[in-house]
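Quick heads-up: it's one chain on its own, the form predicted on its own, in structure tokens.
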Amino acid sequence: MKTNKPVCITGASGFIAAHIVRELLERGYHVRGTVRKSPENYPFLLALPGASERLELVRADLLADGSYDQAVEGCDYVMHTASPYEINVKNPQTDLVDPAVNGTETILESCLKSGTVKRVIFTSSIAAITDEPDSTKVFSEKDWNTMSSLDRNPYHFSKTVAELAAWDFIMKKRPRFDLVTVNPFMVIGPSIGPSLNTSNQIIRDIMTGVYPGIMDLNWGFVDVRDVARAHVLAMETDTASGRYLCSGEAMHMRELVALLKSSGFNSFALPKIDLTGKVGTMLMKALSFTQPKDTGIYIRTTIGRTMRYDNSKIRRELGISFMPVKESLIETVNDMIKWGHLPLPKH
């Protein structure tokens, strides 16, 4: 073990939060989760192998300051995963970005104010290298997004300046310990706690007819416990550093439903029109405009353009393998069955 202190959680009861809470539980590791309630109210994590005697959950909020100092108090290493991800928001400054910058500046203080801790592993995003895919280019660790804003993709936004601030707290403050970020793509995977998070939610959708065709888009797609095994490497590696592009494989909107169909669940809603072409992407184009503001953003800025990325670093230095995604996928759906988010297929 790196560590016979606690390490420190925050926003344990999210999707990828709670999947590293359990990676750590498995490794030995003692565990001081952060959550909004009292911790009664989430027995999915006090039920995981290991919290009886090694979980602590403690209450914390992102917008109070020194609200986590209780938290990090002793600890050597803090996972700041904490943060809102929502796309169709009333005030994207309030509900995203103000939630997302404060909440990290709150949580490195309270690790200056420790003196203990080593280094910070923080939950960034794709949506921190760019929120438009670029068929000429291939995206790595090293590119920043440097178009959206608060009119454009605000959830892209707001994970772009908080990790930007991260890094702007580093490089002035020069604290003891430093800054190690994850930014993984479209997260899937089982769920361990009964909420249903974004990006499975997405595949819900396509699953139940929210989308009208089959549009030309593709995502790259990681597994959760893939994406927690990656937080606890970045920990555990001394040479650890930096920024880590975490995704697997890519895939095409048309490859994903093809492979639902052809794995039992042809039964749902599944999009069967072909809009891929370039009639059908002027098509898509247009009706984004009839969809929530954010929505129609972010499909006119992916729709009809090939993401392509560089995962070589995550998997050189912290010698990390990807499930791969089409077993992911179909462990999703089931996934999304066991807890009521999608019917049984009908046979």
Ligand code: NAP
The other form holds:
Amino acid sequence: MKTNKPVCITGASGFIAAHIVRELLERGYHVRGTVRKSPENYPFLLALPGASERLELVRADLLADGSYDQAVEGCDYVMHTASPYEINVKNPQTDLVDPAVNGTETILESCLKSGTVKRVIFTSSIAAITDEPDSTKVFSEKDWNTMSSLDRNPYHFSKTVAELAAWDFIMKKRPRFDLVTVNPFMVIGPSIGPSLNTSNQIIRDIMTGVYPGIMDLNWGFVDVRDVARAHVLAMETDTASGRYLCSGEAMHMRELVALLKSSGFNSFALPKIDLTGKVGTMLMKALSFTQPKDTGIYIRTTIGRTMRYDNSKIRRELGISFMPVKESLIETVNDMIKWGHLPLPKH
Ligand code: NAP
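Given the form predicted on its own above, what does the protein look like in the form predicted together with the named molecule?
Every component of the complex follows; first up is the chain already shown.
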């Protein structure tokens, strides 16, 4: 056990954060999670093993100054995961960037005031590394997304400016605590709560006919339980430092569809037409203009490009090994069926 004081985790109700709460409780820690509503709204957190003795839920909001002072009081470690994760928003500045950036600064200010915090573990994203795969390049922690803006992949922009704001805070204010970031790629896996997370929703969309065909897209996948473990290891490992790109294997949409087909999910509306060639990619780029604005931009910046990345730093320094993506994907689908986000497969 690294600390006997509560470990604070922001946005405890979230897909990733709920797994971090579970992992911390399982390891015997006291957890103080921040949420936006009163605790009785989160029965799935209160029912976690160890929660009745060691989980405290307190209310806080990223947009309210000083909101996290009470939450971080007396803590050695703070994990900041809360941030809006949505793709098509009305106003990217107020819906994404303000809570991401102002929220990060607010929490770091609270940590500074506390005088006790030793380390902040910040949930960043691959989005802060790049929003455009480049077939000639292998991405790593050294890379920064310099392309996104309020008009181009605004979610990616919000994650980039929030992480930059966090490092800037450390440089300028030189607090007693250090900062470690975990930068996951597409996080999938079973959900502790009933909501459908944006990343799992992509898998559901692939299974429910939202995509007209199989496109030349590939993603790096990481199981939510591995992401939770990475956060806890980033806290427990004294020598952890800097950024950690957190992703297992990459998978092409073609392989993903084939895997789902051969795993008993053939009755779902999986895409059939192969649009992975040059003509298909041109067609999809043209069709992307009929999609909601940010989905369209995302397709145009990623389609036809192979994403390659180096995950050796997290494996070497935190000792993480990643769950095979196939296993994680099948569990994700079965979990979405369990929660009613997908119907039962027909046999
Ligand atoms: P999620 O389930 O949507 O969780 C987001 C959390 O942020 C929720 O607890 C939400 O609270 C909270 N939040 C949003 N706006 C807030 C505000 N104004 N004040 C206080 N809390 C607020 O998403 P997730 O996938 O777990 O994401 C967690 C973190 O991981 C985010 O920082 C996200 O950018 C990052 N990430 C996710 C992925 C992925 O593939 N899922 C990949 C890389 C990085 P409510 O429950 O009240 O809405």
